[in-house]
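Here's a solo chain for you in structure tokens, the form predicted on its own.
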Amino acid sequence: MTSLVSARNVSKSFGALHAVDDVSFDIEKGRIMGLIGPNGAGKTTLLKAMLGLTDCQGSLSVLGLDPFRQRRELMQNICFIADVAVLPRWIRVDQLLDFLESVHPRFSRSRAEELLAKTDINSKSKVRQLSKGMVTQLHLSIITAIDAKLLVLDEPTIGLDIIFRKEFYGNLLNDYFDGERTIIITTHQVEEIENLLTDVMFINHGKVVLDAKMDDIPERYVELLTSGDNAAKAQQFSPIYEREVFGKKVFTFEGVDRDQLTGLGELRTPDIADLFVAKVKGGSA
């Protein structure tokens, strides 16, 4: 497999705040990965510094190109979705679709103009007219309607109510997912994207804390919850991080066979939201 996103040794710091931190990993093509980290993790800066936005110390490669000095270039392969709104609000949608049928060579408006039929958008409305809903369904049909190889999302469902969200994701696997792209998502409700992922990346404080394909999950980690004697004779298998859930003792092991745990109480693959948790507040202890 080639990699889309190849980071080596990469950082970027503003003054004594170690943004980004050392860090390396690949990201291949027709992967869905997702980018989990809490606020101010370091997660916004790699993803400035994988679009062009900033430079950095390390080397970076983006579909083969430095994000940085070939930033024209890479654009033209790239989609990116902020967590703000970043169409401007005094336009209407037609003249949108006018302005990128015009500076854009990969935009089809024929398929943009067919999954805004899907919405109640009005093509003749203002961006200031409509939703939040309804402005989020716009960015999502511009850039599903741009044939590119890598689809960036930052926070893209921030502030909609759970229906839309799910919509958007649905969407976005039936429309623009064709595991040729690759997808980088950063969201903080992490349970929405799981079933979603094929990859996932935790970062803290600059660092990439974890870095696996899914599928590999269930092989390296696993939950116990268990109580009592249990829970002391589990002690002894080193867990990464441990709490307490109505009395009981909930484990998680890193590269512990589940075979020696059998008969401690109930084992169970940890979900990446617990796993996230378990990983940082477990390294930081």
Contents of the next structure:
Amino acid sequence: MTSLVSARNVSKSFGALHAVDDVSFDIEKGRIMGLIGPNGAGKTTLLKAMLGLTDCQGSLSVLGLDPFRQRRELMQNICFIADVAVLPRWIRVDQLLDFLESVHPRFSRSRAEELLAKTDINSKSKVRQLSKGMVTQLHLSIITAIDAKLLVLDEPTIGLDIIFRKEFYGNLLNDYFDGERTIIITTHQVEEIENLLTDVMFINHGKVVLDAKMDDIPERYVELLTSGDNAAKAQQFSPIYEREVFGKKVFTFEGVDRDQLTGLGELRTPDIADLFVAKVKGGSA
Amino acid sequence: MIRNQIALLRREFWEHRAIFFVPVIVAVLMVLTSLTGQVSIGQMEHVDIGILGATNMPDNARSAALSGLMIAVSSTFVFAMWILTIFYSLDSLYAERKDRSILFWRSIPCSDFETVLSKLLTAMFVIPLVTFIIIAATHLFVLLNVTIWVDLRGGSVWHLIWSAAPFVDNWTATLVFLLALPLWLSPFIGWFLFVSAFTKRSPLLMAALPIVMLPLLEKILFDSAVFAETFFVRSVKMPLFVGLDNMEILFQEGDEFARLAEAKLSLMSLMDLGGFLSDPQLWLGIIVCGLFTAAAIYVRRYRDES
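The block above covers the form predicted on its own; next, return the form predicted together with the partner chain.
Next comes the full complex, this chain leading.
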């Protein structure tokens, strides 16, 4: 069984609001899955359910465990960064390492120290004395030093400048990801992680609107840049979304053969951000 | 489980440095006060006579006087310790939610039960033990200070102070008292932990409100005082000492003091530990504390913090 996360008809409601609405999906081992959705789409609720931080209906299994009822066992094999600001501000870096060494069976202190040696972080510094970027470096370093099967990142780079963001994802790939581990990541800055992902899942109004391997995207989706009569012809292939760029029309098609569109204009594979807009806005239109 | 608990207790000690600093500050103040002579000689005339080297004072009275001095020192710490315990308990599950670090703490393999337990153990045992160690050290400093004073006046410090001070009895009794107090007051500690776990703002106010309002409402609506008496008795009447009120012993003077002096030679003999531990009120309190703590664990576990 290679399915690390398995969700069947998972729902979570807050009163009348269906934050997660009858969602089913699988995440396989060794993948980097991007979970993308507008604010309030249910991403964080879904992540919380996977982390055992909130209960939900339906059947959800993470690493073969029920996340809510077996959270303690689960946490030995999962790491998560909720966002950059959650390391306790009063703790000293060496105290953090001491603590993790005592409570986390899979934490390697020497690995963490090795990673921290590459940064400007002093082991006697308190978290509150570090810049936001350094706190993220610290958090990623300790998490990289935990031999966990699944890493969940919820907006890990929010509020960081571009240099730290690039460095964060660079380190994530170089130090953390080894093809065995699995990463689930949510972010608003889709463009920055696009090349990192092996899988992508769009979520809107609590529903999964797209669940695909990145390699399959070019086959399933195509974007046509055109104008005039060709635009009218393109309409016949029922695009899922259309927009205007510099007076030209851009159509997004799903499941339409590229050969059929050849000659109508410029064809290309939509990037994730455009595809996201197409699926979310097109779906609600 | 035990390894986790030790790590979690260390964590409390790192986070809440007041556990250490509050008694240390009290200790420094006590030593300074002792240096200026206010506590050790200025105010307590009986001690004064003993220390002046008056041989007319019987040995047991001198021992009692020294024990009285030690109690005077300890009682200041007891007050500070209870204030510290209140603030610690109220902050323990609130601070992590306020700075959102709860998301980090919940990402490590420690259960909510283990975490809340570490907070309860800190309030019930760690704070009293740390306070005790610092009290004992303060006793030694204060007595050392008195020693210098006596020595300068040609008194026999061994005879008058070090062989006279009932260290074993006084320290045992102090430790028993420091550990018994949070047990007796445990329903309050449980309540504070629960408030700390659920309140969105101002835990102190939220915790104090029912303690003040319930007796008041009861008085207005039913003209009875069940709540008021329960809270009051719980607050001041710990059934650990027999025959003597634990406050009374500190403040008597004159003949009454002389009578108490004899008794005070052995603080342990004034305590009825068996009676205390078999008092149903104590166990009722511990059950209430357990229920509040369970509620705190439940809230930490089930509340969605988003």
